[in-house]
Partner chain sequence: MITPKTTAPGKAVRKDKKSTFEPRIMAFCCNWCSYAGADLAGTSRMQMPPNVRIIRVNCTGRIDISFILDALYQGADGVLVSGCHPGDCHYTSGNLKMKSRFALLKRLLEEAGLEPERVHLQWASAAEGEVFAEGITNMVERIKKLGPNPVGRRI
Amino acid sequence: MVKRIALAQLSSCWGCDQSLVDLHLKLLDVLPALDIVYWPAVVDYKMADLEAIPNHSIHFGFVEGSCRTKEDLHLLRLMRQKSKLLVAWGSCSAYGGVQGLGNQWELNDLLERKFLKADTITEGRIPEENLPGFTEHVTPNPDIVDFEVILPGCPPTSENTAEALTALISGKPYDLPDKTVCDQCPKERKEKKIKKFFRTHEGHIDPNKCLLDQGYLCLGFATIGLCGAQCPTVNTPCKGCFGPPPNIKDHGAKIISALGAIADMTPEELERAFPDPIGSFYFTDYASSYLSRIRGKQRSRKKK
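Would you share the structure of the sequence above as one chain, the form predicted alone?
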């Protein structure tokens, strides 16, 4: 039986769609089993096309991106209404994404910085016409509607998406692994006692040794192992873009806790090493963190 599938894009870079297209000829393994009824990244579908589809008639709904606009919210709820099974496709959809870092500030501050105060602005104005309106902050999609499947990644690898699709088409469950990027990394690891952290362009990386052992902030120890350790394998520290394994509730809190145990450094030295701790430890999942939720509650109390 051919399965009806819809792929929707909220506020994002659309990298998840590109990752799917990057399957190239391997798409032929799954496309014959799918009837694509909505995919604006590839075909000029409109919102009205999705609205006209009967409720619960889409077998698989893939949603990438997060809700930064009110139109995003409408599209997300519409996908839930139309789909039997909904997939949070990518870290933006699962956790809020890079744009979730904006939750550190109020919406007005973000608008002023973007449209009025940025260094490249010459005639600043905040656009108001023909726009759907911004949400006050980014809420992770799974906190807005229910999802049956979470597939993180920034973006998920082509193989990740193909594996998920193949499992769903065959009626099998798609579960996330408990392993981390470190479990997939071939580099030699030893007991850690870090006396200094380096930026990626500093020093000389030994390609055979663990990057964290050498003082480079590699977050593979707290990041779910779905990518095959692509970045560490080529001597680039893991930034944690796939988010945490299923058993970790707060990605950044796990990272900070672990660094506290292995860094033989003073608080002042750590502060200088990480001038942007939120960006360093919550690259794609700040919106789903305890810190962001606490700030959201503070924001709500101020409005009252």
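C-alpha atoms forming the largest set that superposes within 1.5 Å between two forms make up the rigid core. The structure presented is a predicted model; accordingly, all values stated were derived computationally and were not measured. Positions refer to the first chain, counted from 1. Compared with the form predicted together with its partner chain:
- Once you line up the core between the two forms, the Cα of D44 stays within less than 2 Å of where it was.
- Core-superposed comparison between the two forms: the Cα of P267 travels 2 Å or more.
Please could you give me the other form, the form predicted together with its partner chain, since above is the form predicted alone?
FYI, this one's just the chain on its own, none of its partners or other molecules.
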């Protein structure tokens, strides 16, 4: 039986769609089993087309991106209403994404910075007409509606999406692995005693040894192993864009806990090495951290 699929894009870079079409000819393996009923990134569908579809009639709903505007919220709820099985596709959808880092500031500060104070802007104004309006706070999609499947990644690799799709089409469950990026990384690891942290452009990287052992902040140890260690394999430290393994509640807290144990440095040196801990430890998942949730509650209390 051909399954109906809808792919919706909220606030995001649409890189997940790019990653899916990067499957090229392999797309032909899954496409015959699918009937695309909504995919604005590729076909010119409008919101009204999705609204016209009967409830619970879409077999797989893929939601990419997070809710930064009120229209995103509407589309997310609409997708839940129409879909039998909803997939949080990509880190934005699963954790809030890079835009979640904006939760450190109030909405007004963000709007002023972007529309009034940016270097390239002359006669700036904050756009208000004919726009859906912004949400005060980026809340991870799974906190707004229920999801059956979570598939993180920034973006999920073409293979990740194909694997999940194939499993869903054949009716099998799709669960996230408990392993980390380190489990997939080919580099040689030794006991960790880090004396100094380097930025990626400093020093010379030995391509055969573990990047963290050499003092580069590679977050593979705290990041779910789905990507096949793409970055460390080519000597680029992992930024943790796939988020933590399933049983970890707070990515950054876990990273800090590990760094305290493996760094052979004084606390002062360690603190100096990371002037921006939120940016370094919560690249795509700040919105789902405890600290951002605390801030979110504070905001909603203030509003009342």
